[in-house]
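Only one chain comes next, encoded as C-alpha cells, the form predicted alone.
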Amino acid sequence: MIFDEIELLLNNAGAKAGYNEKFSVTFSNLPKVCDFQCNDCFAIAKKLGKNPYELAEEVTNAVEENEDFLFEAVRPAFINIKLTDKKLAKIGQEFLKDERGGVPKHSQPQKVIMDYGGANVAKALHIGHLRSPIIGESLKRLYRFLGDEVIADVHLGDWGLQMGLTELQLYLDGRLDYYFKGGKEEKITLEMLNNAYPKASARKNVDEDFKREADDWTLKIQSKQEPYFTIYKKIREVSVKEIKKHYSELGAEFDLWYGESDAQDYIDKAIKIIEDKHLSRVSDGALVVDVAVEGENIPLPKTSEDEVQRYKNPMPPAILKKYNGGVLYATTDIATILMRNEMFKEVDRIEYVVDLRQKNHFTQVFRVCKMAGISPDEQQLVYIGFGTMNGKDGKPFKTRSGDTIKLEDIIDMLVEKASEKLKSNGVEYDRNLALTIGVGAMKFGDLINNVDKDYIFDLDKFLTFEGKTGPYLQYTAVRINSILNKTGLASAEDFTINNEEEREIIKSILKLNSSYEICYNNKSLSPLCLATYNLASAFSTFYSNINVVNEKNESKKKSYIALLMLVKNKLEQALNILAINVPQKM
C-alpha cells in the first residue's frame, strides 16, 4: 500500500513536470541513507535525450508538498524517499488497529488443491519425510492468509509395489497364516510392518522370482481380492494412526487423508480418455504415452555446483500399465487430477510439494493430463521441488551404520536437545514445551533456505537462542509478551515515533509485510524467515536501548507499549503462517 501512495506523488509529479512516463519505487538498497528509491530517471532520460539527474531534480520538485515522505534528488540520478516521524506513527496505529497488521488480502484468489506430505503406508516414516510437510504445511497457510481457498490433501502411497512387497513378506513369515490357512488371527502391528518392508525391498533387488510375485501380489491387492485386500485395509489402518500422529507433532494439518488408492475408481475412466484421443500405444506389453516435446533436453542431476551440465534426451513416455496390467505411480497421480477435478469444480491450482527427484515424473503426468484434457488448459498444474536435507558432511543425513534416520527419532532428538537448552535456561523439563520448540527450530532451520536447496541439518545450530533461528523468534515473542504482562495494554492513538529504534520497527515490518507476496510468487517461505528475523533483531536493538517498564514518561511509555503490542502481533502473525507456534515460556 506505501508503494502505491509513493508511486502516486511521484508520478503526479512526472505528469505535472511534462513527463508521461511511469516512476516506480523499491525498498531502499541503503537504508541509512533512505528508505525507498526510484531508479527509473536513468532509462527515463536516455529514452528523451535528457539529463539523468537534471530529469530526476525535476521530478522532485515537482512534488505536492505533504507530511508524509521527503524527496530528494541526489546523483548520479536517484530519487530517495525518506518516511517522515509522522507518517511512521500513522503506520503504527493502522496496522495495530488492523486485524490483518496491514496485509492485504488478493482481490482474486484462487481455488487451490495442495498435495504434500505424501507418506508411504507400511513404511516407517524417515527423516526424507520431513520437508513436504513442513514446506507444504506453510505455503497452505500463507495462501489461505492471502485469500486463496486451499483444500490440503496428504496423498498416501498407500496403492503400490511397497504393499504387495510388505504382505508377500508377512505372508511368508507366517505372519497371515489366519488369512490362508485358518485357525488364530495375528494382530498386525507397526512393528511388524517396519520389520516386514525393508527385508522385502531389500530382497526384490536380488531375486527377481520374488519381485515377480510381489508385482503379482500387488495387482491382486488394486483389484481388490480377498484376502488380499483385507490384509491391505488392516495395514493401512495401523500405518495411518501413526502417520496422523507424527504429522500432529509436526504441526500438519490435512482437510483429506486420501490416497492412491482413493484413486482407483478413476483409472480406468482416465485410461479410457487417453485411449479414445489415440494418445497412448503399447510397448513391450506396457501401455504407454509418449511426452517428450521435440527438441527438448532434460537436464541431469549435478554432483556438485562446479560440474558442468549434462542432459538427456528426450523425456521417456510415461507408463499407464504395466507388462500384467497392474498400474504404476503415474497412472494413480493422472486418475488423482481427475478424482480432484470432478470432486472439486473450477479448481485453478493443483500443487504438490515433493522431491526434486520427482521432477520427471511429475512433468510426465502433467502432459498426459494436458494433452488428455483431464486437466483444463486454464487450470496451473505446479511442481515445487524441494532439495535433500544432508548431514555436517554434505551426505543424505544418516544413522552412524549408514540407515536413514526414523521420523520418531528425529522427534526424540528435537525434544531431547531442546530440553538440553531449557535445563540450561533453568527451565524444568516438559516434552510438550521441549517439542514446541524443538520442532520450531527444525522447521525455521529448514524454511530458512530457498525450498529446492540442499541445507545442512543441524540440530545445534537450529537450537540457538540467538541468531537467524526458530528459538530466537520464538524468544523474542515470550519476552515481549512478559514486558506487557507487567506494564499493561495501551491504545492505537498511544502511537508517536520518539528515536531511531522505534523507526527501524516499523520499517522492518513495512518488509515483513511485502515478503508475504514474494513468498505467494517464489513458492519458498525464505523472504518471510527473513525479514521476520529482522524485525526481531530489530526489536533486540530497541530493547537493549530502552527501558519500557521503568519509563517514567506516562506519554512514551505508552507509546512504546503501542509498539510492543504491533511487534507482537507481527511476530506471531508470521510464526503462524511457518506454522511455528509460541510457547508460554522458555
Contents of the next structure:
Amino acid sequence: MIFDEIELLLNNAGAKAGYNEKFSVTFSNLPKVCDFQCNDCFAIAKKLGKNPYELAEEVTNAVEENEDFLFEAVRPAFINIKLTDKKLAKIGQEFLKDERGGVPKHSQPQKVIMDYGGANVAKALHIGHLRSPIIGESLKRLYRFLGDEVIADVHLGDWGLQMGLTELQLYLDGRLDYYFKGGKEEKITLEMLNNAYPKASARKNVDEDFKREADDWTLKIQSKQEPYFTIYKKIREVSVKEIKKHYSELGAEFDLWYGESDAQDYIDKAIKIIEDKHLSRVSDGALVVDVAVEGENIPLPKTSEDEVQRYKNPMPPAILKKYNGGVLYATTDIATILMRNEMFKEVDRIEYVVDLRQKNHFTQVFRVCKMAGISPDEQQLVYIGFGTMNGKDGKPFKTRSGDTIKLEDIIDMLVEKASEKLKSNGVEYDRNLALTIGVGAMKFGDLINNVDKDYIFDLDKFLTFEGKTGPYLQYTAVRINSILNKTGLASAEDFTINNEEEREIIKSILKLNSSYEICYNNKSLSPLCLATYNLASAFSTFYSNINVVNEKNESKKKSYIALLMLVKNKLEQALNILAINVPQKM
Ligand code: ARG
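Can I have the other form now, the form predicted together with arginine, not the form predicted alone?
Whole complex next, starting from this chain.
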C-alpha cells in the first residue's frame, strides 16, 4: 500500500538522521499543494526538546534518492509528499493489472453472520423495512470483498402475534372453513393476508377479548398444534414468495431464509441455560431477565403516593415468556443466537442492521446472551441501528393520505419517476431499466448518509443525472463502456501520465481504495459513496477537456483508453459493493 511505502522511506530517513520515533502519513489536507503529509514532527520534536521545523528538514534531507516521491519540509513543521508522474503511471498500470484494483484483503478475515431484511410474514413490507436490505446488503458485500466469510440471514418475523392475529381474522372472515368444517379448500392469497392483518391489528387495540384470543391462536401455532400450524405454513409460503420478489428487486441476496420460527427448537434450551444460571425471575406470571447495569433504572422521586415509579435511564427487563407461556421477540432473538452458534462454529461477529428504534431490544438481547454465555465472550454482537427516511416535511415518509407506505408502492414510484426521467432524455419505456435506475438512485441517496441519521427521501433529487447521485455514477459507467466499445481496449503498459486531469484521477482512485477500510471500520458506506463520486467527477473533467476518440497520437490514445478501463473497473467495483447495477444504456 502507498502509505506503507511512504512511511518506510520516512522511517528509514528518520533512523538515518538518528531518530527511532515512528513517522506516519495521511492524505494531504491541501491537495493543491501536495498529496500526502506527515504531521508527526511537532510531537516528536516536543518530546526530544528540538526545533520541529529543523527535525522535519533533517528527516526530509535524509530520505533516500527515489523516483516515486518528492519530500519537502515546510513551515511550521510539516513534511509534504508528492507523487511523481512516474509513480502515478506505475500505480495506474499496477491497479489495472490487479483484479482487485489495488485493494488488499484482510490478513485475518473474520466469520460473520449478518441479520438484515427482517420482513414480517403476513404483514406488507413497508418503508421502515427499506433501509435494512439496502445497508445490510452493501455491508455484506464490503465485508466479503475485504475477505470476511459472511453468512446473510434474512431473519423473517414469522413467530409473533401477527401470526395469531392474521389466522384468527381469516377464520372470522370464513376463509379457513376447510380446515375446521371440511369441504372445498380455499387457497390463501396475498390479498387475503393484506386485508386480514391490518384489520386484526386495529381490532386488537380496542378489543381486549379479541387480543386474548389472538394470543391463544399464536400460542397454538407456536406449539405446532393442528390445523393451526398447517395454516400457518401456508400463510408463510404465500407471504415469503412476495417478500422474495421484493428483496430481489432491491438486489438483496440472502444465504439463509430463516425466520424466528426456526429458532423454536432452541427456545427451551436457551431458557434452561438462563434459568440454570439463575438469571430469570417470574413477574406477573411472565418470565423475565433483569438486564439493567449500574447507572440505569435509577428510581426518580415520586411526587405523590399513587404515582407509578419512574426511572432515570430505564432499561426494562427482557421478557422471555408471556403470562400464557407464549414467547416474544426477545426470546426468539436469544434462541436464534444460540442456534447460530450451534450451527456455525466460531462465529466472530453477529451483526444486526435494524431500525434505531429497536436499540433497547438489542441491548436486552445481547446482555442476556452474554450473561448466560449463549454468546461467547470473544464474540462481537453488533447492532447497526439506522435512522428514519423522512419526507420533505421532515416527518417519516407517508402516503398523501397519511398511511405508511408499502414497499410495493415505493418500487412502483421508483419505476415511474425513473421512467419519466428517461423519457425526458429520449429513452423509451423499459421497466427493468427504470427499476435499475430508480433503485440505484434510492440506494445511493441512502448510503451516502450516516447510517444512524434520519434523512430526507427526496426521489427527485436522488434521480438527477448530475451531482452526488446513483444515476450520475451509473451514467458515468455507461458512458465509459460506450466509449470503450468504439475505441477497443488497450493494455496496462500503455498507461502513462500526460496531464493534470489524469493525475487527479489516479489520486482519486488512491482515495477510493483507502475508503474501503474506513467503511469497514465505521460500518458505513458513506465514505465509499463520496470517494466514488469524486472519481466520477474527476473523470468527467478529464473527458470534457480531452478528446479521447479523436486523439491523433496513437500512444497517447492508448494511454487514455487504459485510463478509461481503469476508471471503469474502479467504478464498477465500487457500485457492485453498493449493490447498484450498471445498465447497458441510459
Ligand atoms: N421483524 C423485525 C421487525 O419488523 C425485524 C427483525 C430484525 N432482526 C432481528 N434479529 N430481530 O421489526
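What we label the rigid core is the largest C-alpha set whose atoms superpose within 1.5 Å from one form to the other. The shown structure was predicted, so the numbers you read here are calculated from the model rather than taken from an experiment. Residue numbers count along the first chain shown, from 1.
Lys302 shows a C-alpha shift of 2 Å or greater between the two forms [criterion: core-superposed Cα displacement of 2 Å].
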